[in-house]
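In structure tokens, one chain follows: the form predicted on its own.
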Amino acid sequence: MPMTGSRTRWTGKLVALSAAALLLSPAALAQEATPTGAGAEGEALVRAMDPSALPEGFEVPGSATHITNYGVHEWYQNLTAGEAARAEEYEIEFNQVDANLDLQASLAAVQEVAPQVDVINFTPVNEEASGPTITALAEEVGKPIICESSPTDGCTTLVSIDDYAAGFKVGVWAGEYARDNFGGTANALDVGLPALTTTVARSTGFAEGLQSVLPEARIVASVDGQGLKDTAVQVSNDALTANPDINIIFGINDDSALGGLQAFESQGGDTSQLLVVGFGCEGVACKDALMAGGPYKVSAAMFPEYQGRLLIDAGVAAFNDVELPAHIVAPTAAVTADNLGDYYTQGADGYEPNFEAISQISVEGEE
């Protein structure tokens, strides 16, 4: 059972890490990538963490809070649900505070929460603007601050996908599809979000993956959908009107891809000659669209429920002074109607993640 009670800092890192090697699950051993460099042993421990069989001497933090940047989004609903479920396994009290895309509210919340909890999980509203506050706070409170989604100065580690690599994967898939179904013609609309480095990396990865298969493929328009469906519909409408030859729509999240598709349909476009490529697949809408057999055929799945588990596991390791790398890469996969069932089981209550299968996705080459 997890150890609780008074907090006496554990210093036998090498002993615990060696013990943890004996606890590696078959799923963790199946990872093709072996972490190397600073924090590699700590990362291996995080990926193999088992709340019921922690290394000897490990203590469990009593509380953790995640300051999210946009809690109403389905990604954060599923991510924090994953965190809450994992925290319950450790008997950690878990809470969420939503900044609702307000930078000042975000920074005020993390400053208020930090003295009250043992581990802070933090999603920045603005990466650069959050850095000074997080750096100062980390020095002041001396507690783990685990960043999610976007890098920010001062964080103990970042738990997130490799956005470029995930974009490249679905770009390659799109190139192969266009080669086989569109006679090699690929004129793409990028419904992006230029305000964040992570989402820019998704768009860049997609474009370069697409062109790795079809060198003559074009990104004929890049628009700022702000990650919101209504905005994506509006800006996509304008781009589609100006570029009627578009036959691929890429969106940096579910809302962006679905908004682009809605705009295409509203203009009476021939969806049999359209490929929609999504990113995230965090919610029901993406999964239903994939299974419907329409133009939405592939998405770079980010598995929010699993990433939530990684966040909590990283916080527990950091609480015990385990050295972690700057970035713990969460797995991604190009999911389609053919392989969605490998990672999610559809039931009466929606789509349930298959954590064992997700944990075996290789992150090799994603850093």
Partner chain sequence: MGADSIRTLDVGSPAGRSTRRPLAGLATWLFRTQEGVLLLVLLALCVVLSRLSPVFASERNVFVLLSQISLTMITAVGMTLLIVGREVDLSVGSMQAFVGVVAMQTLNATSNLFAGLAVAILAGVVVGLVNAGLTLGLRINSFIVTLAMLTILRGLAYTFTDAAVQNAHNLEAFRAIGIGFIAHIPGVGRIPWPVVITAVVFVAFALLLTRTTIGRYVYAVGGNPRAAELSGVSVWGVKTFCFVVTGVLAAVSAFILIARLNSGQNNAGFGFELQVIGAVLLGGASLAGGQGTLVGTLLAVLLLGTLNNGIILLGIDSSWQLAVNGLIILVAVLLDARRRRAVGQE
Contents of the next structure:
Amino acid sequence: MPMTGSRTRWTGKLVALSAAALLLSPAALAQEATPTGAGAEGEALVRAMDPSALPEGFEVPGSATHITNYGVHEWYQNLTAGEAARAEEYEIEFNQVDANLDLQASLAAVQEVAPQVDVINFTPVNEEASGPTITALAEEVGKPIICESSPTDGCTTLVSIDDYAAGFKVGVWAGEYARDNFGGTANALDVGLPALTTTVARSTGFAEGLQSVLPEARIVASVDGQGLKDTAVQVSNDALTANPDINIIFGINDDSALGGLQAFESQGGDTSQLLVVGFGCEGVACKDALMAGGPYKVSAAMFPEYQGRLLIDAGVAAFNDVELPAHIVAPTAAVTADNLGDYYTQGADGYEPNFEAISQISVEGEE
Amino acid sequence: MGADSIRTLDVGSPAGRSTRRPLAGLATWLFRTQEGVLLLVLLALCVVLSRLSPVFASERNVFVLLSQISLTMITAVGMTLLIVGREVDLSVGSMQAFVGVVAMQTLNATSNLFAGLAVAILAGVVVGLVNAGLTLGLRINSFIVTLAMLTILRGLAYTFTDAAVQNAHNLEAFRAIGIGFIAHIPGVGRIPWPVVITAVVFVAFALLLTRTTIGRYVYAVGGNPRAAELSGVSVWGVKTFCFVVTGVLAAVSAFILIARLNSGQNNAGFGFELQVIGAVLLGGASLAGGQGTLVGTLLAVLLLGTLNNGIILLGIDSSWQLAVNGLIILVAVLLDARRRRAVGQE
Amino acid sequence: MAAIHPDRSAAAPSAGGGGGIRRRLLPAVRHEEIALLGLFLLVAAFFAVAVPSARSGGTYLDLLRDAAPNLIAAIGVTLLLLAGEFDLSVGSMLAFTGVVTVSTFNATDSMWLGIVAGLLTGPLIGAINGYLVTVQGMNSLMTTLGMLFALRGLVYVWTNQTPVVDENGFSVFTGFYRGEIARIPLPGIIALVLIALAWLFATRTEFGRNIYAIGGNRTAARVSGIRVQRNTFLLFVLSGTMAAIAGVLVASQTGTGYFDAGVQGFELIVIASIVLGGVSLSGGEGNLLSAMLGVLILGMVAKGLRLMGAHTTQQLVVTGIVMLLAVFLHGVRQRMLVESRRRNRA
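Having seen the form predicted on its own, please provide the structure of the form predicted together with its partner chain.
Once more the chain from above appears, this time first in line as the rest of the complex follows.
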């Protein structure tokens, strides 16, 4: 990683003044779902950012590094691939350091990286436990820290989906499906992950979305699949035995949902009377399962490649001292076999995201 | 209801009789051995659970439970041999990911079940030989060797695939290994394949350990390596055998795992090594070597498996799972310590 | 040579015949620190060449801060290992202590009460471990493995797997971890002071010297009049206390009681570092300073790989290989020493 810390911040600040004036131009404001309040213009700017046509006076940061919490997960592989691609468009040097779920390694890494780069992207292993370090670091280095996934004290802004809203969307879809196909019976198994606030919000959103359509719907069992397929299969097996009436399985990520489905099949259940609802759909497994036409019918897609792009765009804006809101919501959608093609094009190398369509998804009312 | 829970235990009892110590009647066996204590605790747990949950003793749940523990049990068989032989293998957790990924890639490339199985077993043999070679050849403590292998194999599993190797071959026989049933047996029900495989592995190695010269050598090498060496036993050979058996059985369990998951996950098997070793030690084996039986291991695996099954059946918050597991280990080890003192053992 | 180290040789007579060998190995024990220091410098030099940012002195001060919890916890675990006992519960202690500390902050609005309560968890859990092992005669590996699950589970149940946030926002507490005196980080200073005290304790007190005798040969130690039970009990209390100090430091770093602190195999990393420092898992062999160097070497490898921007897969594989290499070299050096001594005698 090169030493780019010597870049003077004074020019950046002068530029910011002119940039602020520019921000008020109508073009930058003409975005849908513009939130009100502090940073609204900044958010609009981020969403409309174009590396080949930067606002006048904007400086491009020399380098950005993302400290991920769990880099070997497909979500982070696709997210950082999106970041790297976007960084290349700007000609920003992009690197990744991974904590592999170790809180102390994560906190050490962010402190090691901060002095050497212009923009820090950070995914906390745990947001509460990272707060003091990030707050102190933000004061110390005075550089943009763009957080991903969970709101952390000290971050310049957060780029992440609204987990509750995304869960709610697929909950509603599941409710309507159960109303039309299961005669309104909805007994759901929640393959959750209670250790993370984001995944708890997904489960809550799903349950409330489901019940908004079918007030009689029940979550008959909630189990901790730890977000891992092997654990998900184990705990779902037990829960399915205890509750043979389960006809909907919700998983907080693709592995949890697919693990629940595997457990159901291993008990010889009738999959025509089952609906599996996933979350994330970052990987090939989910997309293939949706297209296969089995019980896995819907997933709350989080579009990691697009979110990676937003992270870099937010970093560039923050580097130019654009005021940003506390949270820039990344889009989500309930994807099914019918609409997956709108957002992804299946090619020889797998599924290519369609950024144009994804950027059109409304995030109104989400936070 | 009780009959079903007894049936759960029947798997262990034939071999249990075979390892019964000469002086012990059934009562002494129950109260004076680790196996006996575990059996009592397990029975008590089964009685409580069948009272509390109507589905606990159902055929469906018993077989779900037995399928669940099959992976732990198969690996624990190898681990028992290894621990009796005074070595340990922590790498079995990452083996679940590494072997699973490699085997699934082979299955996809060849669409041949036996090719996949052969590669899995070969990988198990290689890892076992590497562990043995580093431990015995370079004389490094096996705890460190296999801890290093635990991290290295996890790293390799991550390198070989971005996330999971999906099933692209759709072999029916492969599916059957994970979630299929062997023909319906009257009065018993449809027995899942993993349970059958586990039973075969268990019986084969129980016989090996109690009825053959190799078995006696394993105990001799673990109990007193120097004496074993002097009496002409190849300590090197016996320990290598134990490492390879552990590697192969861990690979077998990894193969069943990918069949159950229908994919080779690079994040599979986290903490599996502690689960397996914990069960083996709970079953009465000692890391000091020379002690332990497969019946004890089986009872310990059953006990821990039943506990986890029960927690979910009763709808208890999963937060309790760890705490209760820890308490059960503490209680079992405490009972064992008391028994040893009562018997006058150190 | 023995005359230069009367402190160590005092342990020898009680260990019977082994004492002679140990006395002859004293220079080896002495050289262990130097060899490990050399290894540390080698690792540091490698990264200094490979990564420009690893060249600044700040990197090493940061290392001292990052490694402080591991160093402190390793003190207690090392002394226990020297006495032939395990403590696997230190990883869960990090979480338990942190949760107790911050919960007490919130309940009493007093920072000092919270810190005291947090620190008291150490002697409490240590005493429970010590009681179970010494009075009840339970195996320490199994006991502390049970405690590892039970404590973590207790923390999960208690916190419902949400971090306990410091409602008062004690900035003195959170500032402590980042504080420094003359550029030396406060956690590092605490670690160094505790290491110095523990080193004096292990080498200059009778209790400390007896540790080697207990770990070397328990029966011989008992026969020679050492109060094995009492001393072992106190070492468990000490280990718990050290883990609690580490836990309070992590709570200070994170400003929360984090239920998953140390869950990524903290206890295994600590034990691996200690073994890397030449401490034998079967007790009686090794020394504290080498163990501490072992912690720093693994810490430096992790830090250097992060500075290089190495991917997780590479980090895992390299860490595994470094562990193997270090322990292998330790064995080679020991054998060479034994060999040269034998030749000298001839």
